[in-house]
Amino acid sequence: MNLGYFLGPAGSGKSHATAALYEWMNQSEYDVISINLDPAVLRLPYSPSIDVRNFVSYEEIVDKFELGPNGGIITAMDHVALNFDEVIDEINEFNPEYAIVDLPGQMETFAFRGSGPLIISELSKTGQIGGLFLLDPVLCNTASSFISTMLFGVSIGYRLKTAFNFLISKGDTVSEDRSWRIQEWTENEEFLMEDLRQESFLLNANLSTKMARILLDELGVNDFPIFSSETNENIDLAFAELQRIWGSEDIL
């Protein structure tokens, strides 16, 4: 089996993406499934195959606990970890070639924790697993913000152990401006330099384009997708990134 699964920080469209890139897949007739770990999640724009809220309810928890909104979230997936095997029963009665997994919106309370890569490692035993880090253009508005939103996915790549790739969300509504600076930034170190050089209120520019420096020279960083939840756009290049972290032969 192949598992994917969104990263990226709160509101960068995660449960979005994988409704569309589930969608996507069931209709271009592949078996795939949908799993949510999200127990704190009120509203989905997708019906889940399994749902981690038929075994932990966050509201419950914030009850008996007296917790505030993320404590609760915490200690519900606390309590998810401490009952995943009841998810892996599920994903093997369903035995499905590929599944997309859909993470707590708040990566902070899943990644930094004990939780998540506990979830993350039990979740690749039943097989091949990567992650797509959706890069949210309104956070990378400046070279400075950008290299800061990258970092914070190779941080959380770190924490979860598992290989991933960098997509930018929200094509749709991302400029022209915006998305071609994006990508003169992963494509052309000078240009991304220079952005950093000139902003007015940089605290350290020195540190900043050394991290810059290792992010595109350690990671290989080059063109990344523009992809779109509402309008599929590039739909077929996140798939085909997963397959590359899978070691697929059948690459689109």
Ligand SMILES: Nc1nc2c(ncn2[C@@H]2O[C@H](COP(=O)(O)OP(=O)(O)OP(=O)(O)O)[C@@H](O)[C@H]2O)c(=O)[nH]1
The other form holds:
Amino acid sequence: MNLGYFLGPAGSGKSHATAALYEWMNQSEYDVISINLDPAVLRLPYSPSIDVRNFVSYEEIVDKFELGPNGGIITAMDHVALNFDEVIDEINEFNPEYAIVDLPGQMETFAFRGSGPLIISELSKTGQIGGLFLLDPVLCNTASSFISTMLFGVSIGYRLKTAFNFLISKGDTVSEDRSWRIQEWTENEEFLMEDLRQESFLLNANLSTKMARILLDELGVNDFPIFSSETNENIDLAFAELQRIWGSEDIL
Ligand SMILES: Nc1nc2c(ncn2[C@@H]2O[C@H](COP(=O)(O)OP(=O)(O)OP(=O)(O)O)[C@@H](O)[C@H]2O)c(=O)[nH]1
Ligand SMILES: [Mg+2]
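Moving from the form predicted on its own to the form predicted together with the named molecule:
Now the complete complex, all chains and molecules, led by this one.
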């Protein structure tokens, strides 16, 4: 089995990307299921084949332990991790060739607590796994925020010990000028340095450029397909990227 998931900051488009890729694969007659692992989500843009909300009630947990929103999601994810064999049993019942997994919106609490790495490790026992990290265009509007979002992605991949590649999400909202600028940042170091110098922020441009060089050169991250769940732009590329990761042994 091959499992793919979308990673990314809150609101970067993970659930809509799950819906679009699942729908596209289904229509292309792949044997695919969708899995929702977000216990706190109220509305989803797809009907999941497996839904963790059937196993764990976020509202009950918040009431019972008198928790706030973040405490609630952390405790709910701990419950998901503790009962994850139920999810695995359902996956095995479906026994699909492919599964597209929608991870919780609170990526920070998922990846940086114990439950996220445990869940990813359990999923990896069922087959090949791989992720696509969504760079929200609003977080790519300056050179420094582009670099900081990539660093966030690398940090999440590192925590989850998962291979992934980057995609720019909500491509239908990205202007030609913006997509040209992003591509220039990745290919032209002087251009990146200059845009960083134009910004007044605490880290100096040298350090930022060195970090960018490590990300772009050492990790081999140099291609940022622009993807849209709205128009399905580059959805085939997103799938091809997952296939490349499933077929490779490398962990980013
Ligand atoms: N224009 C456009 N909007 C999008 C696209 N993908 C997502 N959105 C919008 O972005 C918002 C967030 O999308 P979600 O799919 O819920 O993002 P998410 O990462 O799952 O959000 P959380 O799980 O809450 O962190 C919604 O209002 C979507 O309609 C896209 O490709 N194009
Ligand atoms: Mg979501």
